[in-house]
Every structure is written in structure tokens, then in C-alpha cells.
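Only one chain is given next, in C-alpha cells, and it is the form predicted alone.
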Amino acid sequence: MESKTVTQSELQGIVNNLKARGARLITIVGADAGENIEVLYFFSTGVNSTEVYRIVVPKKGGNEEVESITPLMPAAYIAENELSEMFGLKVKGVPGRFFLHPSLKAPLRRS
């Protein structure tokens, strides 16, 4: 399945046009690429139709923020509390911890 990169202000845009058109949040999945972390937003937007977004946050040694979605999806606040805690990410208006123990520190961070 392809993913189209795109900015975290243009995802924002995307999601509310998405909302729009009726889409539904499938789910949020986060990726360690090494210098990067990927977020990948998987969207139903029909019947088998799929469409799937994809940012790019370069690590700043935990200092990394995300916008997130969960105004204009609500159902992207569980899947956007267990990417700040997997990966380490802040997720604006979410609180980040919701899964893991607090002593715990991103467990699928690569240092």
C-alpha cells in the first residue's frame, strides 16, 4: 500500500477534508527509521478504498512534536497516546500517557 509524504500542516488540511468527504480513521502506526520517526494515518475513505498519509519527524533527542488530530478525529486519541509512548513523541492535547507503566521510556525508540 502506498503512503503519500506530506507536512504536518498539509495533514491537518487532508484530515479535514477527509472528515468532510465522510473518510474514517482506520489507525495511526509509527515507525523508528533511524534518523527519523515516521507516522503513517490510514484513512477508509469507501468501500476497500484506502488512502494512506505519511509524515516525517526528525529526531531532536525527544523533543520532537506532532500535531495532532484528535480534535478533528476523535477516534485518533488512543492511537495518538500510544504513538507518544512508544516512540516518544509529543502529540499536542493529548497527554502521552495512557498504556505503559511511567517508568518506561519509549520502548520502540532507537536511541
Contents of the next structure:
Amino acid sequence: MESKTVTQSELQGIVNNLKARGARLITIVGADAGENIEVLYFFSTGVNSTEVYRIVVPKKGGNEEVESITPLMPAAYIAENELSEMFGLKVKGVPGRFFLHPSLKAPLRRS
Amino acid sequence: MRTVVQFGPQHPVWIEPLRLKLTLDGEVVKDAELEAGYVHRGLEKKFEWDYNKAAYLSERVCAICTQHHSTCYCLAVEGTMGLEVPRRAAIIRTIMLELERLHSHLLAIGLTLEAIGFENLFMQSFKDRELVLDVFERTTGNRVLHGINIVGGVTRNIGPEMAKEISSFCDVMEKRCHDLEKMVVNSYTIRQRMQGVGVMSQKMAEDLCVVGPVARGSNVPYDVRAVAPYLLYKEIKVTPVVEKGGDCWARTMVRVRELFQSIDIIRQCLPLLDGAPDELFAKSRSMPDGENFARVEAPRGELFYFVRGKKSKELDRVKIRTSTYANGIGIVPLIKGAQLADVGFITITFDPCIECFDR
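Please could you give me the other form, the form predicted together with the partner chain, since above is the form predicted alone?
Complete assembly follows, chain above in first position.
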């Protein structure tokens, strides 16, 4: 699987560009990679073509912040909420609570 | 005066728990809030497990599209190991996927008709669905959780006699589906009740990235079988079934028309079994390593699995994006402005599967 590692500010421009090209957001995947949390954005850009962008968020004891792409692509809303509650990341502008009871904190984050 | 009504978590229109908090002005819904998570089982964490056993686990994500879940999971894991599935296994998987689409669409059509009070048509479509379940029982030994997919192929063969049986099943099923189609299409009452209710415009469907019959009902020709072909769909061309209306009628008609498309695909697959060697699975010489994702077109829309291996039996991370999850975002905008009596009906035309949604 090919993916391109980008910074958070670059991602905003990329998403804007993808939207103009009529790309669809498939989903947002979070993965704990030890020292960092990786966030992968999957887009479908046409027949047999997908683009995957990766941002790397260094762990800072639960104070990590990620820029939201929901204002650009409304389809990201549920996925960003889930990312936030499963990994304890703060995604700006989304409530970060969707599936879990408030007593559960970041179940997919490895300490 | 505004009233707040709790719609769910237990509501007769859905079998599973989902809660909608509706703010009403008279009979009209002014605002809605969706709450899910009542059947969240933390399955993604459980997938950090033996990759061979996880194929069975993936079937338990959803009881309706079990074969789609396990096929998508297997395709993703096979990608991390560079494993090529034997041709016969690919054909059997494709036949199973289309049989599953048949029974899932019959269930969705039945429940939609029941939501508007046609209990006899609901029973009729469930009676037809039984035939598909019987075929599953004959071919896999199980009616619902088939358990024939493993990483590398399948565990059960379809021999010449069974192929003949499936072929005659297709003839019976086609006739029954035509009967059902006639009853739905020619009914003035059903048409009047469904047309113009819960309209999702093409722009809204594109913006919200909805999938499956919900997108195709709004004139968005997005079908993974055509957009990113997998298994036998690389040979059998699938043209997405689209309707222009975007309302409950359009979504239901997409499902009705896809019944015939599935029967057609099964018919095209069956003769291919004759020439295929009897090899059912490929043995892997390596462990899952690196990242991969797979997409399949489940009955409710695009299903996505992301797998990350770590060169051991256990997987590092599995993410499931189900089709209901992608469609969930479209529910709230559609019921805003609708009548209270239409809320359950609009949501049921999304074919909601809450166990998929929550995982």
C-alpha cells in the first residue's frame, strides 16, 4: 500500500484540491505506532485509483491536537469523532464522543 | 410549541438499538440528534489476534453480510502476504457474495414494505429469502454464518451437481423476484407513499460520500464492483444500477433491480467452475507484514478493511469501515424537515445495520 506522509497544514490544502477533483473520502484510520499515533486518510479518486495520506502525531500524554477536515469534507465527521475517542486525540471542532461511555478513555491507545 | 421526542433506542421499526432525539414543531421534525454505541463490542481491538481465526471473527461483525466481511478481511490480509487466491476459490467467493446480496436485498425490501404497513409483502419477500438461505445451507452447511472463507481461499467446494442446483435455483428465484417486482412497481399505494419522501439530492450524496443503494438512488454511480474490481468482477463487468429520484422509492427500486443483476452474475459465474482446477486454497509461506486495505461492495455499499501486520501471527491493527457507517451521516439531514410518521420509514430505506455501525 502506497501512502504519502504529509504535515497537518499540507493536508488541508490537499483535501481542498481533492475535493475540487471530485474525490470521495473513504475513511480515516488511526493506528498506534509506539511513540507516535499515525492517522491515515483514504480517498477514492476514480476508477481503480485511491490516494492515502498519512500524518504522524507525536504522543504528548493526551494533549495531541489534530486539525479537522470536517469543514472541508462533511463526510469526515463520524470518522474524526471515532478517531478522537478511540485514541484520545483532540480533533479541533468535533465533540470527540460518539460510541463510548464517558468513563472509557482511549481504548485503542497503547501506553 | 416545540416538543422533544426520544425515538429509540428500542423502536419497532429497527431491530437493533439506535437513538434519535427529535425536536418537533407539531408533526414536523425541526432538529435531530443521533446517538449510537449501544451495541459497541470493541471488535477492532479483538482483531489483534491470530490472523487465521480473525476470518471467523470478521463474520460476526454483521449477521447479514457475513460473507462480504470475511472476504474483504481475507483480501486485505492476502495483500499483506502477497498471496494469490486460486481461480476456483475466487469463483466460489463471487457466487457466495452475490447470493448474499440477494438475501440481504430481499430482507431490506421486506422491512421497507413492512414499515409502511404491507405485512403480507414483507412475509412474501421473507419467504423468497428462505430459498437463498436454503442454498447457503446446502453449499456451506450454515444458513447465516457460513464460515467457508479462510486466508488464502475457501474451505468448501461447489461441485457440478451443486452448480446445477444453484442454476435451477436462479430460475425459480428470477420468477419470484419478477412477481415481487410487479407487486411493488404496480402498486399505486406503495408508489404514492414512497415518492418524494426523504429526498437526498445528488449533490448531498456526493458531499456526504454515502455509498451503496443510498448513493445509487441519488444518481451517484458508485459501485466498488465497477470502480475497483476484485475477484471475478475483473472479468464480469458490472454496470452500476442508478435511479434519479433520490427518495425512498428510488432507493428501494435500486435494490429491486439489483436482485436481477445478482442472479445474472451468478449465472455467468457457474459455467466458469467447469474449467477451473479443483484447488481451493493457496498456502502462505510468510506472515502478514506491512499495511494493506481492501474494498468490496457489500449489499449496503462499500465495505473497507485496513490491516497492518507485524510479521507474526497477531495483527497490529485492523480497521473496519462498514457501509452503514458511511451512510449514517446521511440520516440526520434527511429527517430534518420530515414528518414524524416518516422518520422510521426514511431510516429503514437506508437499510440500517446497527451492529455494523457500532462494531
